[in-house]
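Let's start with one chain on its own, the form predicted on its own, as structure tokens.
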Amino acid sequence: MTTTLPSSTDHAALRDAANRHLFVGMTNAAQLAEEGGPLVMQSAEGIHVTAMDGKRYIDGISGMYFRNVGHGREEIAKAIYDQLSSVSMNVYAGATPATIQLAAKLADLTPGDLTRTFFCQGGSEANESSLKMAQAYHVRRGDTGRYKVISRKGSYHGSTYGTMWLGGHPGFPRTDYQPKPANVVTVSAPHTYRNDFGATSPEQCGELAAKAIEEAILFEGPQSVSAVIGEPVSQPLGGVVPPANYWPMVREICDKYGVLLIFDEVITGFGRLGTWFGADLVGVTPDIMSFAKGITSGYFPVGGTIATAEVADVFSGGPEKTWSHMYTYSAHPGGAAAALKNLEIVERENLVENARVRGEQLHERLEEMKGKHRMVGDVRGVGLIQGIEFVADRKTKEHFDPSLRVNARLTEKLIARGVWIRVPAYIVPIAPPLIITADELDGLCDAVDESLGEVEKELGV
């Protein structure tokens, strides 16, 4: 088969080639062809991306919840170039100064006594690594039967076979991938708007959700449970913030039964919540923390797992103590250089505080929309990860019939107003770069507000 490469300046040819030759994540060629093809970006700067046809959009979800410092940061690109120009990759059992410095930086930034890091390439691998570390920890201590992991509905921890079954994402059905791993146990989350417990207050919801974890541990047998994994604030459903009593109770339960607590901070880490980490927000330190995305703002694929000294020290000693785990591109020096420069920018520009302040502004605007639009069932989130759940009936909380394509309609209205957010299922996610200004955030919210109003008119709501 002979294929003519499209010119990098021929927009139509590139779109056509993409439809014929490229798998674009979570969509398909026919669907994209109806829309004219995927968005082919020509340039990006700050909170905006510009397509090859000249149209400019606000990046409403930071790429995929990772572009914390915004687009077009040449100093990060230069840091990567300088590193690759000197040492472009590790050797076996070797390390580079940048990687060592990054590990030390993370030990300083993360809460509690999280101290030793294993680096990988992304969030899915980070959570895979955390799960393997937790199980290996128990094996090293002689608890060889602890292989089960407890996760929560409405969470998302990755797309590998092992991580995709942890939780449940409305936009990621798993019907193509069977069977469910035997070690996965799933319980209900502390979701006050749609709680499974009949709770009448956030505090009761938090307590019952934590007790659901304890009941699962007891049902499965504590001697068989390795870890509990969860995001401090869950993204798939629009930034579900748990009641204040939930994570402290879960921490106590894990300690009671010798189960490790893993925080998935792939999205929540590095300032997005208005705190450095979700662990800081909820006041609980996990035994193991997964991270990715915001550590480099997506300028280089970097993820990792950081463990407390107690967990890490179990793998120190003779050869039999070694944690037998790695990836080919683990601790890539280019990624470490990108992360160090990215974190320097976050600190220098006080972006964690900006995320907190802009998050308060966003919350106020979303509450206004809830009071204005009948299709808005709930608004939730914190910092710059918030969302709107839209419903057909506020009283019953029933979602719209999928045949109405409400999410596609909202996507179209937002794009027409210069906002790039592809609305999944029944949630409008809002998570712009942490550099967004007050005026820019108001502009983004105006576009969401107007789009909701236009769709309501079309639906006769």
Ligand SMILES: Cc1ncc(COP(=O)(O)O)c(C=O)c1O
Contents of the next structure:
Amino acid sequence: MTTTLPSSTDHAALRDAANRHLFVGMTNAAQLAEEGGPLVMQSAEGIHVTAMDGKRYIDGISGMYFRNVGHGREEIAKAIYDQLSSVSMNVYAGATPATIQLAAKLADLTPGDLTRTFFCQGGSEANESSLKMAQAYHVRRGDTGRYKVISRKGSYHGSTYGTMWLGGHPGFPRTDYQPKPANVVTVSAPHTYRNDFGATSPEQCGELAAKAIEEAILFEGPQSVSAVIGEPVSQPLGGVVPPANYWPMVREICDKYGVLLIFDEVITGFGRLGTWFGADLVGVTPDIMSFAKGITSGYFPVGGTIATAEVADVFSGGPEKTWSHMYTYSAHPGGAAAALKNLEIVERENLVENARVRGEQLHERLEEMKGKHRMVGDVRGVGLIQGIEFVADRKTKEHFDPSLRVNARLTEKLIARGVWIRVPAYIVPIAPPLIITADELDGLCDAVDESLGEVEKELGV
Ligand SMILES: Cc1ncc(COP(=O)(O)O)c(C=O)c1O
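Would you mind giving the form predicted in complex with the named molecule, to go alongside the form predicted on its own above?
And the full complex, kicking off with our chain again.
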């Protein structure tokens, strides 16, 4: 079959070709075709993206929770260009100055004695690497039976074969990928709005959720458990912030049973919560931390896993200690150059602090919306990862009947107001770039507020 390439300036032809030839992740091709095709981007600057039809939108979830320094940063593009123009890739068993500098920078920025980094290309690979590192760590110490991984409902840790069964994201059903692997153990999350424990206070919820992890370790047999993995604050259910006692208790439990604690900081790392890392916010240092997205703000696909000296050191010594793990494109110097420049911008523009302050503003605006709109069941989150859970009934917390297409209605209203957020099942996620100003954030919140009001009117809420 001969396919004519669509011109890069012909919007209609591009959308048509996309509908025929492209898998657009996590979307339904027929549904996208009904909408005319995916948003084809023409340009992007700051917090805005402009589609080829000339419509401009606020990027309400930072691409996919990665565009921390905003769009259109020429200095990052230039850093990548300069790097690739000199050394464009490693050789086997080699490294480049940029990669080494980045690893040293991460040892500096991350809490505790997290010190040695393995680089990869994204969040799923980062978590794969963390899980493999944890299991290999135990094996090196002679603990060969530890292969199970405990994760929490409502979390998302990636879409590769080794990560997709972790957590439990309502938007990612696993029905196509049976059977569930034998190493996966899932427990309830410290979700104060919808807790599985019947807890009546946040402290009790935190305690019972931590104890659920201990119970799972005991039930499975401590000698079979390799690691607990979790995001310090999880995004899929709209910024679930655990009660303050939760992570310190989980840390203690892990230590008690020799289980490693892995933080998935793929979204929370590099400032989004108003602290450099979620670990800083919750006051707990993990043994291993996965990261991706915000390290380059998405200008180059980079992820990684950083381990404490204690974990990393078990892989040093004779050849038998080697950690047998790699990806061809690990530690790409272009990615390292992008990350170094991106982190320089985060520091220079004080974006971690901006995320904290704007996060407070966002929280106030969301609370206001909760007071005003009956369909708002809960508002939650911290920094620039927050969300609204919408419900049909505040008392029962029942969700709307899917046939009412409430999420699609909200998406349409937001798009009409120049905000690009595709609303999933029952959460409006709000996670703009960390550069957002007070006025821009107010504009974004006004659009969400008005969209809720309009949908309520349509539904007669
Ligand atoms: C917390 C978390 N972990 C892991 C991943 C997977 O990252 P990637 O899509 O880069 O593989 C994501 C992606 O959204 C994520 O949010």
